[in-house]
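What follows is a single chain, given as structure tokens, in the form predicted on its own.
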Amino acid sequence: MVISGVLWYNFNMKILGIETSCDETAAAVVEDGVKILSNVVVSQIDIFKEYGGVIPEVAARSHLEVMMPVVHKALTDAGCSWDEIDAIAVTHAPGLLGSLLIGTLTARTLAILHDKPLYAVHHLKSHVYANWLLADVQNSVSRDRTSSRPSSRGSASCALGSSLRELPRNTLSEHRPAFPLLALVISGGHTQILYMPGHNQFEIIGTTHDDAVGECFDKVAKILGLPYPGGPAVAKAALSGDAKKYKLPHPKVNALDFSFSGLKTAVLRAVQKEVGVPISCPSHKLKELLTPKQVADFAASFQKTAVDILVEKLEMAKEQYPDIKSLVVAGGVSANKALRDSLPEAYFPDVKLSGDNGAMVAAAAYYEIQSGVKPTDPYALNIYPRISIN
């Protein structure tokens, strides 16, 4: 409900999601920042597979080509007509800069044109918050490389294992996160440890140095020869490795700090000592020298202590603050099993909400809204590819 240009809380409300920081292209409409009438993603995964990694320039014509579709498919999978939401929240921090331009436009047009209050929410925040959604619906879509609009491979049901989504709306809390927490956020760009007293209140107390753990799994698995993107490839060579073969260091940095520059070297060097060849030798002739073997124990060996890393750095986040009561873990690397594994008492989103898609963003702009923050100049919103989130 809108009144002189506020958004004031009533039950029911339907917030549509726009995501395009990087290479996915989502939207989703999000009720009560819970249930997820409709998921859209559109990845661009298949297109810089044969790159090795996002480039920003293709990633942004990709996002506009199916921007507008997307947009649609999201609100006839929810069911709901423009007459039915009441806002629309997109990133507008940090990420890509063309990727970034495209969404926001997109959500900029759309609020004034249909006269809906705006939400500009930070990327960071989105992924924490993809722990509070209830995953009812979520409509994964793939680009059809012989066409510029989506190709639909179907729906399926995010599976929350008990019947969650069934609960009265007085007794959701009790299964979501509560505060004080803190919340690991980890992914190709980021990796930080944030102290969350209440909705909508973040303190950093923990960040990388250098690359985000993330980007060292991408980067280790184009020494061993694995597809991008490297999480996944990882993950799945060290199903049949051995975790203990290779002894890899942990960085030392000071308090809650992480960095991962220095594991991937690690590995760049254990690697060039197996194959039996000079540092000189340029990474990317190694793959040729190892056998399947030796790539399954280095992917394992490697997972493995970046986990241990990881889960290191939060028992000390846990001494110094005492007061939590849950511990919230986000961002494309949560889907991790390994990881998730080592943290039974964590909280983390449904594998399929880990990844950029634009129900996390609405339920972020949900909470922000109940936090009394108000909306955005649709005509003055800005884009920051690089901004912290607080």
Ligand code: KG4
Given for the second form:
Amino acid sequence: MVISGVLWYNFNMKILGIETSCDETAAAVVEDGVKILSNVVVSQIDIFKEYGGVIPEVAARSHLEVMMPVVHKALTDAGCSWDEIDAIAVTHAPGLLGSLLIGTLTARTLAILHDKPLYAVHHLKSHVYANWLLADVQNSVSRDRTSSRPSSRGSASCALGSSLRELPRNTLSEHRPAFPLLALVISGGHTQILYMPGHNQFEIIGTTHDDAVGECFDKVAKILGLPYPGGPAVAKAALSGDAKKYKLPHPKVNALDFSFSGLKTAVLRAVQKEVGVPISCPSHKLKELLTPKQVADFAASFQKTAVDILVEKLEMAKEQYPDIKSLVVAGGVSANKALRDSLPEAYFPDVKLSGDNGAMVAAAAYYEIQSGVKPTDPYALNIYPRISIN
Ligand code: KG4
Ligand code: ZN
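Now that you have shown the form predicted on its own, what about the form predicted in complex with the ligand?
Below: every chain and molecule of the assembly, starting with the one above.
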């Protein structure tokens, strides 16, 4: 329903979200930015674990093969015909050029074919809005926010002030983070702290000078001989490791910014030292020299250092922005259990929604619409492989 051009509001607004920015082909139908009616994700992990990383051309081809079946399944799972879809949303930035092209060309074609408004969404914005989604409406709205450990989505029993602790329970709106908020966005390509005074308003207050934290997990996994993607593999190995075994440095970076490339190199040097080889020994040779115990200890020590760095910066950000009412964590690395345990006051997406998916794209588009953002021209929509959130 369109009301006088500015605010396009519709109860039971169903948005088809399409995401192909990296190596997941995903589509989902979400109602009113919150309720997931379907969420289909086809991952290319099986292809890329043989190579230890994503090959952009292969990723694009793989998206092409499964894109339409994924969209079709998203509609079928949601029990929706095209008539019932109110809008299409797609990731147009940032990401791999070929991957973004497949998703946006698909969305543009479908928008023209079915005469639907089209919304182009920034990938980091989508990750943030995964925190507004209910993975399962019934279960999620009845979760106890005062419990000390959230089972999936974050609890709001926290150190941010009594107002959060006293939130009413079991209402649909209750699970939504309150503004102003700080969002820590941590993925394979980004590490940023965002200040959000309200919906669809983003100010970057901290960013990485080099590697993203997810990239660092992936690179450390390679050094340790753990499979791709590195984040989950390091987290698993860390479970049986001693996080105090190896002392790794915290980078000296200004204010709320990050740097993770030094940490990766510190792990490399510590491993070389531990196994008794010179620093000229290539990293791919190290895994054969490490015992399973050493791998677990390095994984645990590295994970603890990375988590501590993220938590320290968030603490600094909280001090600098005392007006904030909630903390939100988003992006693939937000699946990390050690980080979740270290930030019990923060909102985290359901683990299933931490990585790339179409539902978060639909949720972000819904709040863009609520903020008065106009649809984009499907004949002119462009992709931006490297563009900031604001
Ligand atoms: O958001 P995402 O799925 O894709 C990008 O937008 O980059 O994030 C992927 C990143 C990878 O670096 C992956 O290793 C990391 O998220 N990751 C994790 C965990 N699960 C995924 N890092 C640490 N712990 C995890 N459990
Ligand atoms: Zn992502």
